[in-house]
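In the form predicted on its own, a lone chain appears below as structure tokens.
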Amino acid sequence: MIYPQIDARGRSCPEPVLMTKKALEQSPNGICVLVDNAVSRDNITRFGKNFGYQVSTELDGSDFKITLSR
């Protein structure tokens, strides 16, 4: 399934997280985040795991793509 992707490199936290909760509320059957830092990578998986989605993350270059889905 292709999900709607946000793209959130070059992003501190907390924002990734709070763009990928305003994302969720839009699609709340899956999204794609992408990040270029562990630290938010680690802050979106543990907010999407917390909240029910299932996480799944790969590398896409130097950069995460995490995909929440239901």
Given for the second form:
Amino acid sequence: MIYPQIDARGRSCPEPVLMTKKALEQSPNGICVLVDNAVSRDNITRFGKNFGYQVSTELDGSDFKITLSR
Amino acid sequence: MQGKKGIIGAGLLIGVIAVILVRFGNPVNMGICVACFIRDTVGGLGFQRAEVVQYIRPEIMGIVLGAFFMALGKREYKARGGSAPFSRFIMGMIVIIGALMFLGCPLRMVLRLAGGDLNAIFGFLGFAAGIIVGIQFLNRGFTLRRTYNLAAFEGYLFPAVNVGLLILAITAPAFLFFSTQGPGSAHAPFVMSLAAGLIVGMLAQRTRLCMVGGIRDVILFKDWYLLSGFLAILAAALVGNMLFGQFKLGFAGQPVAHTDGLWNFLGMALAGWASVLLGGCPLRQLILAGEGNIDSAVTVLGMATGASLAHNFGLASSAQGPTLNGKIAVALGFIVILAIAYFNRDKSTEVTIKGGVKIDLPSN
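What would the structure be for the form predicted in complex with the partner chain, rather than the form predicted on its own?
Time for the whole complex; same chain goes first.
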């Protein structure tokens, strides 16, 4: 399954989570979010889990690629 | 320390540390106050000449350095910047002008509540109202745009400046200013203050503790994580104050506070609105600056500038209440924040995220 991807690199808290939230309204089954810092990774992970998504994270160079899926 | 237990534990510890600092000499209900302590520090350096609030507060340097070392150790240190630095400088000034109208940063607001200072209820309501207003702009695409990676050395300078401040405080050359009376003269022993700052900085770095983030995340995402840290500080400081006999319930005669409810509300509303647009409260800005975030370092400089002006221009309140100049400054602050909030809405982001539904929007 391939999910639409959004790029939240360089964005500071809480923007990556807001972008994730908006993107999930468009694509409720899942999305992939690219972030470049641990705070955003943790925030998006927590957000995803709070709203019942399965969250997986992989390291992509110095960035994090987070996949939220149902 | 990823889970809620971690941040609750950290909050409890910070609440206890704040009570202990008061017990050993810090002003009452001011175990830690980022706004007040930056103000005292710029006073110690002579940037403002209010004789009762001049002291280089080691808590501030400890918080920055604690966050710096923790971020290095956890490989989270990363020099970055370039997200609207001058807007952030101005917003830093505005946060402090609002906070000094109320007499405390959001952290001290919690500590004042924990000391029984009911005036802080108006501050809290204003703070929450300011955050709610700010969230409306966040939801409409407010952004200070992205940051960029910088050379690691750029990020070392801010912690280095804080080491320099510590050396100044220890050597105490004659050109510095140290209050002999008033809140600036009330302080815990140097080493204790520094150690407290280091611990708070490390804990806040790990848990991302943030007063403005707490309320924001509950409203935006129904996420109680950050707010639980805020509540833990309140609980621990409340119990600690009661045990040490530092708890005094009421409005009148509270330490370093005034009873003007309207301006307590408005001051913290301004601080809350500006902080939510900045992405974090003054404590969080110190932590981010320690982690290598140059935009936050610039914000801290804005806060230091705001603190200097607040006393040079007579904007800061005192126990007698707010000043006319302070009221004018807070009113101007609202106008400036409204302009920053309005003109930084990124319509292009909205178009992309909405999948091109709003393509008929005029381009800016």
